[in-house]
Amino acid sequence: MDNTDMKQIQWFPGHMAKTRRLIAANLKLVDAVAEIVDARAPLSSRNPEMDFMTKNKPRLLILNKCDLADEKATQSWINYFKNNGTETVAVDCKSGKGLKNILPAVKNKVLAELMVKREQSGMSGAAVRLMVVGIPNVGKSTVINRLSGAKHAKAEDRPGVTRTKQWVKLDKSTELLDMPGVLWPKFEDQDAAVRLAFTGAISDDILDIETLAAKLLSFLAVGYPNSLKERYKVVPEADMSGFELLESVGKKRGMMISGGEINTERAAITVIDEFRSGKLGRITLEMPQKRD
């Protein structure tokens, strides 16, 4: 990760401890979890405290937002999850791809032994009731209002918007338990802290957003040059800073106040926003060979 200073990034709201306490609370009236994370941050943005909140229940891995996600670095994490031992499956909430893959993986390979018991026991008609976790700005929400047809939870492209469990009955077989977003109270790796940045999980509210533009430019340049030249007509250089490089870009668009100075601020944002909503193209900030 680029070496612009940045203070430390920690949030953690109130309602989120309130989180933690709802998840054990409710552990005992599911049969499984599903955790969604962000396709374009596998790792990052997996609470490592979930797998201590949810104790033994089996676990689906959904990477939502697969479609702003790097598609070969998607395979390869789906491919390093199946091999640590987790069923995973990836999504796009927004348009609805893969979503009708997540039941079937729940009961034919989560729960398949679960099914067997229930149907040699002749309780094969009982509902599965699947809890759904993961941090701020996944994309619960929406995953949950695509799967039940209808909007039940509240959904913005912003974190900390559910504030409560509530159960969605998706038909006779399944029941799924929304659960408010949590993260974990301190951010031991930074890095990991600014790609959640970099995704929206954390409130802009408490971040400041040029040096966090300046870093995601910095990691562009190495990694997606490409997306620098198409979008901004910015050819990044070996020895450029992330600021120069947030420059350039405020200075191609023409993003000046007066005296001729650049405006970075307003050219942070641009940057930010187009990242997020996938202007900038397909892209992964973490591949897990770099982590595992």
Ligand code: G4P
Contents of the next structure:
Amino acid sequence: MDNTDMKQIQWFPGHMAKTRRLIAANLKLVDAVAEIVDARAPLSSRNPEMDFMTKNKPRLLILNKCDLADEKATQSWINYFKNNGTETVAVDCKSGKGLKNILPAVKNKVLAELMVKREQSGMSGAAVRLMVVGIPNVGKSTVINRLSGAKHAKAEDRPGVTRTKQWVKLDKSTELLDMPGVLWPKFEDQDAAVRLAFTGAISDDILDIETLAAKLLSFLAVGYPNSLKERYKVVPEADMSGFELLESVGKKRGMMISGGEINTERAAITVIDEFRSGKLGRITLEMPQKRD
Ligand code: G4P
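Switch from the form predicted on its own, shown above, to the form predicted in complex with this ligand and output its structure.
Next comes the full complex, this chain leading.
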């Protein structure tokens, strides 16, 4: 992808340092970390320092929003992460699918050794404590609310707003720690930033909306041409640029401005909105590279 026209994502160094400190200080209080990512872009939606920050804490990876992701791709990602030694579950907070697998995966897989040790030392009643982390918009609050069955305050940490960490008791034997620090996404990797802009996880003004939609259409033309045929009656040809695809979408949808020109801005907003709401079908934006 040519991303020379992209603006840098803004994140504050002071904010990042504070989040690092918060995570480091609170890791001692938990048995494991549950890291939530977006199933449509499982690598791009990870915090780049998560592996380093959580060091040797046992970890569960939660692929959320799997209702919006390509089912086969999600299975490939689960295999990929498991092959790399990370226990992984796919969930969909819209229908609730997979949510019931989270705690058994933590207790029977991620913390299997600890649970045996506790059993042997007569401590099996001790609560399991789990830190929940994720970059903004992956659905961290939604997952916590669905697991606890209650509506908790969203873990926001804006300048000037002090928010303390929040323990959420799920039952007698499980507590979640919802971290207040806002984790930053990957910004060195511009392709990852574009994927996150497609999903709405980072502000879409890193690129103008038409460029963003054109990039998404170029990707779909190769990876999911049927979604363009079905939704917009646009049949992508091999040499079509993203902007030409955008014009085709606008034309097919009758989005014209005076003088017979195509309203590509309206078309772009439509494409991005329809992708985000799943109207273009179940789409995964990146695939595991080495093994699946
Ligand atoms: P965060 O704490 O990680 O920042 O994310 P949050 O839970 O606020 O979720 C961000 C958006 O993602 C919300 O939509 C939420 O409804 C949606 N979401 C969370 N989990 C899933 C899922 O599994 N599938 C789908 N399709 N969407 C999910 P929103 O438009 O920001 O708000 P609203 O429509 O819920 O009001």
